[in-house]
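Only one chain is included here, represented as structure tokens and corresponding to the form predicted on its own.
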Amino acid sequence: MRPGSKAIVIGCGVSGLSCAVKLQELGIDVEIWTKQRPEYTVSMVAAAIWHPYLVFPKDRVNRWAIRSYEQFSALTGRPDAGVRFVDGEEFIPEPLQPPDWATPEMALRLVGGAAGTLPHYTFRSIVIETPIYLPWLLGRFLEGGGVLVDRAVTHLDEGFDHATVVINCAGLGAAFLTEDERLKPVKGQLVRIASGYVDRFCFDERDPMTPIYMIPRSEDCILGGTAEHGVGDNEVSEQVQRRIIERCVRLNPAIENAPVLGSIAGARPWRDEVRLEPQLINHRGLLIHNYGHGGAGITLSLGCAEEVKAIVATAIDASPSGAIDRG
């Protein structure tokens, strides 16, 4: 361990357990501080699929997107983390051109028209089982010797009276803790039906006011979707079940008669750009806010925790002391 160096990570979705994991990777202690376990937390309800959509700034979301994507390709061999790649398509609006998150290893291709098939373009994704992943992610984080801490943070002050290095990864909770009225949340319900009835993911986004999606899993298959941009409960509602379950059936009839299994809703820490940024606080040391990723918070963790290690390994490269002091 590198001396003098600890560090407080404020939140136990996938962002939080993300940057602790990475952090680890420095040599340093690392305390997970959270008032929800990852099983309770909106990671869990995500659908997951890589995806990086409506996220910004694009510069900087491509860069966590595609190194997220990376690092996730490389867990595909292991069935333990829920991690598989899955082949899929994508409907929007016309004119088609490919995304610019689009790399060699994602296999994109555009299709026309010809035929009345509507323009698409196809692509490989990688699949992100919450359930299964979530609590790999905890348990690696754990095994490297990580303790976590059932205890509600009221002021980002209180980790530094136990260590010089604070990340802020609270999600919906930033928004109290910073006083960032930026962040807002977006509550999205799902539909899961029986697995067996979908084997390729789909998007259609030709409607941005009502984005369809089908996400095939082992156990299941996810319906989308909604955004309900300023809700921030976690409530299902059966007649928005019926609309998702429609609205995909006239995407796929294949899904027709396919058992429901119920649906699931959480409230997504949406900003109109994503916060990850460092700040230095005297004579109290690094604080480091990691938060508002929206409905990309799978696609980019990886990536933004990468970013999060390299700021942290920078200050304690500085530091005459090779650990991040005070200031």
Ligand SMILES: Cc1cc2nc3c(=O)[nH]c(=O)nc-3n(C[C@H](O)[C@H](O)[C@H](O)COP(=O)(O)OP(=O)(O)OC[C@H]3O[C@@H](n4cnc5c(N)ncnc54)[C@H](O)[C@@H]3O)c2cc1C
Given for the second form:
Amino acid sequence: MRPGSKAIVIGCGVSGLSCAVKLQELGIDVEIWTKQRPEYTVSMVAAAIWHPYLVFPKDRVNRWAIRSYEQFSALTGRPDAGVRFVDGEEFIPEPLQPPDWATPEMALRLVGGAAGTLPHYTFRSIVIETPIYLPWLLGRFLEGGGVLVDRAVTHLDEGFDHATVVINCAGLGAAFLTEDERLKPVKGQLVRIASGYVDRFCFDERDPMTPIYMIPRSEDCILGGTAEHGVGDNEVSEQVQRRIIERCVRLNPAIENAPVLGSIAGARPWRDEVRLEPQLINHRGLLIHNYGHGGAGITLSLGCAEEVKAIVATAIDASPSGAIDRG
Ligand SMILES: Cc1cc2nc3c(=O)[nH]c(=O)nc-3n(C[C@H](O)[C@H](O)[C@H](O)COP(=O)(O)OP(=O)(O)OC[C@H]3O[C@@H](n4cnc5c(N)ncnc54)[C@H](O)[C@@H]3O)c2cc1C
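Can I get the form predicted in complex with this ligand as well, since the one above is the form predicted on its own?
Following is the full complex, with the preceding chain placed first.
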């Protein structure tokens, strides 16, 4: 351990958990303070497939997404982490162009619209099953000596009474904590059907207002979706469920007779760009914001956590005492 260095991470969704585990790699004490445990966060609602969707700015997003892809790839070898490769199709508005995030590992292939097929590309993505992955990540954090505290903070400054590093991973809660008016909810509803009817993912983004997708998981298959800007509740609607199923059946009739298991909903923490930046608090310590990941918080989680870790490591290295000083 590095004496004197301690970090408090606010929030226990995928962003907070990923940062907490990465910071432990620096040998510092880490606590997570959270209003809700992982099972009640929007991170648990996520589908969750690796896909840089509804998130900006593109250059940083692509970098975080690709770094996350590399690290999730390594986790596919661990059966207990709930992470596995899945191949599938993405239909996009014409003209057909390769996405700017593709790497050779994703085996992206453009398929033209010949012989009645819609133009699309195929690629290899990764499904991160949050009901398995989040408890696994929390387990890693606790096994590494991390402490989880059920505590809702009213001001980020509270953390500095106990530590010199505070990481703000409060998701939508950051709107209150930082008075950030650029952070807004975007509600999404998903339908769960029985597994075994499709084994490839499929996205149809030809109409950006009504994204359609199917994501096979081990215990179910997720059908989506909706994106209601400015709506922050997690109520599910039967009418929306019916519409989602109808659209997905049109895209792939193979799911027509699959038993419907129900709907889930949550609000994405959407911002015109992800806020990942350090803010030096004089005489108190280092505050780093990491929120606003929109529809891609799982996709970006490990890449963003890596950047947070690098900021903290640089601050420790720059400090003559080897710990983060209070200014
Ligand atoms: C329908 C739907 C489908 C999605 N599908 C995907 C997908 O396929 N792939 C993908 O990458 N992403 C997907 N997402 C997006 C993803 O879920 C989010 O981007 C991600 O979960 C955000 O994680 P987070 O940890 O930043 O926030 P959250 O999961 O919301 O966690 C925030 C944490 O902060 C805590 N907190 C808040 N305020 C306070 C406070 N004052 N004090 C203490 N703690 C506080 C909360 O209790 C919580 O623990 C989807 C989202 C939705 C809604």
